[in-house]
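Next up: a single chain in structure tokens, the form predicted alone.
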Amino acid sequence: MSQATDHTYPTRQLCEFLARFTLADVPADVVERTKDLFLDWIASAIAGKDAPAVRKLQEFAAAMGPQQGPAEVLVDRRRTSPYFAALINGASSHVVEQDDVHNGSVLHPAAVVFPAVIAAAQAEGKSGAEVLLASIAGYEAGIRIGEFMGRSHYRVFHTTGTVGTLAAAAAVAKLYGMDAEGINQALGSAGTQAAGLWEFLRDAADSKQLHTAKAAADGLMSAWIARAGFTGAKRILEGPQGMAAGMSSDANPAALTDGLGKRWATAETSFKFFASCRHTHPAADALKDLMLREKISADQIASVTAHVHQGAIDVLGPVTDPKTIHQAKFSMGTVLGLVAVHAHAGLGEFEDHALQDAKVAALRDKVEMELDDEINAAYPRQWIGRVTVRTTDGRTLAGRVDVPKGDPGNTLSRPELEAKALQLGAFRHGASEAEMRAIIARVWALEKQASVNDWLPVAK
């Protein structure tokens, strides 16, 4: 059978599912969780206001894009084309490191799916229910593709930049009501553009924001041109010269179709409690728990060993002497230092203490990471936190957390998500409390919204 008529390859099976399911097919709790994820995203995007990397992309959009358009840029409240709105909102939602993450795929779906979907929906006049459906399609596709690419992919490639391009494409294609063939073509164009390398960590470069910006914008473009008839490689994932061939040594094609229609991977997504790279969270949770239990202070800590999986070493290992606040979010020592000295590693702690506090710096230099066989075997399905603390009086203390705060088994409640959203909105004065409370109320009724336009007043 020719490739043109063969619908049995895994990418096509995934596309058939994405084209077929409706919001009525999605369990109610998954729809509600998607609204939770949307609120967490829009607040994170607003919190990216005035970040230097985001401002540079705003300047680029002002120079290269239209001065008016149907799509909303959250950080400056201006309107532009869907492509440039997705670009800037994608960047801004990933900069404060508070956006969601799916453990098994090591993917940050919100930062790439929602910017693309909202921009396209505002241009097309789509409803809140249509946005929810499309977003779920993006999460379901992106998570499975991330799992398909395997652990080897993540050692060099930032999965949210690479796989995120396909997640955004799948979401927008669903929003457009495309059939399986069209979604397949969109994924083909998205996959051939997929990019994102971890090397930026060594230089404190801005590339991480470019990864989400381009993934969201290029995913939207891929769906748009597929709708117009532009073709892409159908086996872009598993083909002999596709993504897995060039970017993975342990790809698993079965992951692309795992539990379609039965396992709703969207609901497996975790929220961030700390404002840092997710790889730091399990150890931070374990250290915080240990210090509370043993009633010890930072001054009593002689050393900390964070027992980690290999992915944490790959991503956090290059950051030994952080020079910027964003780079500090990828420093295990800095995050544990903030937790030890200030009891939290949130937005305020990073802004005020990550680079300036001598006590945090002293604790940072006492932290080392050590590969742990049990933790490494459980990763990425489970992110276990374990630390060993040696005290100044000679004791050895152990801390362990099997389900870090924010994971589905230890999730953030809606009141906690609302409090987090208010804090994110207040950060750098991105939105007033009244504006954030209006957004919160609107999100909780998103499926009833006839329009998804005008989340914030237009800039004057």
Given for the second form:
2 protein chains.
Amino acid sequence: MSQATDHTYPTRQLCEFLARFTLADVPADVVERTKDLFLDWIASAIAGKDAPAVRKLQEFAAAMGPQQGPAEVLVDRRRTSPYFAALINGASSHVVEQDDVHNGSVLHPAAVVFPAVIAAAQAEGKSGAEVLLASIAGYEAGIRIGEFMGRSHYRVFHTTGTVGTLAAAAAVAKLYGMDAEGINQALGSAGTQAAGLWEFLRDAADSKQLHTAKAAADGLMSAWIARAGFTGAKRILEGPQGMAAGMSSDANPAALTDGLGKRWATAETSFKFFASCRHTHPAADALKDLMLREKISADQIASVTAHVHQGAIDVLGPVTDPKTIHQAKFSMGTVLGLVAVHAHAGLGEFEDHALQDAKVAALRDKVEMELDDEINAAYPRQWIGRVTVRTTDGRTLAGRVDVPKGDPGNTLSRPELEAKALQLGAFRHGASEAEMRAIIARVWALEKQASVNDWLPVAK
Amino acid sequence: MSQATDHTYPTRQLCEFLARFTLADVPADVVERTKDLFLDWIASAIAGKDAPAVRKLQEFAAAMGPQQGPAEVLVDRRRTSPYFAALINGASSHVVEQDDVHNGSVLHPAAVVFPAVIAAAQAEGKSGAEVLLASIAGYEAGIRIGEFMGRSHYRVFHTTGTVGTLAAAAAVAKLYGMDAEGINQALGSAGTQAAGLWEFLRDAADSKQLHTAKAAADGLMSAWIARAGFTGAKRILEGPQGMAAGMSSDANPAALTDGLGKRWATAETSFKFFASCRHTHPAADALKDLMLREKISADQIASVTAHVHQGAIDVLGPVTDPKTIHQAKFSMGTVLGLVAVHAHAGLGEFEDHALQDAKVAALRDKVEMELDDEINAAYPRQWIGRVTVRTTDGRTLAGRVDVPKGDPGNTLSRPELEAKALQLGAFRHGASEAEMRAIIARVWALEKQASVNDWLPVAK
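Could I have the structure of this protein in the form predicted together with a further copy of the same chain, to go alongside the form predicted alone above?
Okay, now the whole complex, with that chain kicking things off.
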């Protein structure tokens, strides 16, 4: 069979599914969950207002992009071209570390999929139902590609930057109504632009925002140019000089087609309850649970061992002495310190207590991470939280949470999601309470919205 | 020593050199050679006019970028922001495969460095001398980073896409007058965006143009945002989660600082004499030489074995049945066929004879590549050309060229460079002869030009 007509390779089978499915094929609870994810995203993106890294990319967009256009930049209430709107909304989505995460792929789909889809949809006059369908395509593709790339990829590469580019491309190509061939071309151009290294963690540098910004924007670009006829590699994922060949040593092609049309990976996505790196959440949950159960306070803790998977050590290990609030979100000690001292590690606790609080700092220095074989084997399918606390009076206490708060089996209710969205909107005065309540109402009826433009009024 | 004050790592040492050197430190012949490289580049970029892949990126830029600005797009004589000018000029620089190449790094520096530097310089009102200095910084950085990433990188990654992003970033950061810290930050943001996979070769897809386009544009972006204060990883190259950790198995940190201030790698760059992938050139030279010496014609050739290095097999091996002129530039058989039948494989020969000429096709099928230990060991420092020809009357003839035409030891003279530039300008009517002659005169006095704007008049 010639390569030109061989449609049996995994990337192509994924594209065939993505081109084919309609909203009628998606179970109603998955559509509802996608609306939950959308609300969680838009509130996160609004909360990125005034973050320095986002500000600098806004300056770049002002210098390099058009001063007007069809697409909305949430943090400054201006309009520009879809490319730059995706760039800025992508950057702002991830900076407060409150956006969603899919466990098995260790991908943050919202931060890359929704900024690209909304920017493209606003330019094309698409409806809420079309946005939901396209976004589900982006989640289904991105999650499977993340699982395909494997754990070896995540050790060096920020999957949300690399795989996120393809997730955004798949979503926008679906929004454009492209066929399997077109989606395949879009993935080809996206995969050959896929980038993002973890090295920035060591310097607390701004790259994480650049990764989501560029994944969203370059994914949108890939779909746009594919629609114009610009071609890319067909086997960009599994080919001998494709993404897996270059950036993975444990790629699993079967993951690309896993349960297509039966397994809705979108609904497996977790919400963040704590405002920190997801790798800190299982242990934070376990510690919180233990302290409530045993009725101990932070003063009574002599040491905490967080039993973790290898990925947590890879990402959090370099952060021993956090200098910024953003870096503190990657410090296991800080997160457990906030939970122990202030009972929560939300946006407010990070702002007020992550860096200057002596009690939190004291507890931070009592925390160590230890690789745990059982937890490591279960990861990334299951993110088990386990801590061992030694008390000042000599007791050894064990805490464990099998399904951390925010996971599908322990998800946030709509009232909890609304409360979180209101907090995110208020965080940097990104949106007034009335504006956030209007957004919430619109999202709960997203499938009925004829337009997805103008979530916030244009700045005067 | 804390990481924050440790400036002894190789990336930093490279940055210290890049920040420090002035045009007075550069030997006069290196400056003159840089002008040769600049002329060869601008003519290549003009020759990319009307190439379909470039056209589609022009459409993207028209949709997403501003309709006016300070930076010149050579192929359409319009002006836009530096980001989009770098994108389009980067795309058009490489499409006719006539731009320069550095052997040791297997990097095409011109296609990524000059588009970024010129776009940034036009926006900032920089002079020709400043452009030369910045471009030399881009070449010196890019070549060393390419050598650092090693041969393992090039097997899967298109070094001009990946490393090219850092070369462009270093050049623009130097143009901006940034210090070592700033250049380091720019490289951090560039390295975490570095991408480009060879997989597209198998499908004759358009990605090669996307790679140079994005390397130039994203490199410029990296320097721009670094100047605005956006931070990146310091040890982006050699760090435990940096580029080498993710994308190389034979990285050599010593290459990053090799001969800084003494070895001027810029002047090691080769010009292309044939309009094809550089990996075909040594064998093409050897065949041409053999046929002249032995006075044989294409009809007398029964078979040709091209003795090559592994990189040639990796890049050219997938191309067995070229379907487009661009793909034919990666077919060893086609290139040797053109040389045998038409005595040259220039732009005109590719246009007229690469795909439809029965004699060329017949010879193409008589060519095979064979890995040669001596040639492979010398590569990439030296690109030796060796062919074995079996004639129809039963003779076995050997051809060999140690320094292929265009290499520093066998370079193009200024009259040859001018003739090549005039051909490139005429190729798609990208510039009139009078316009090309004006460009040539301006380039030969580049160090005296107060402005680098308006190489071609604005379209009416």
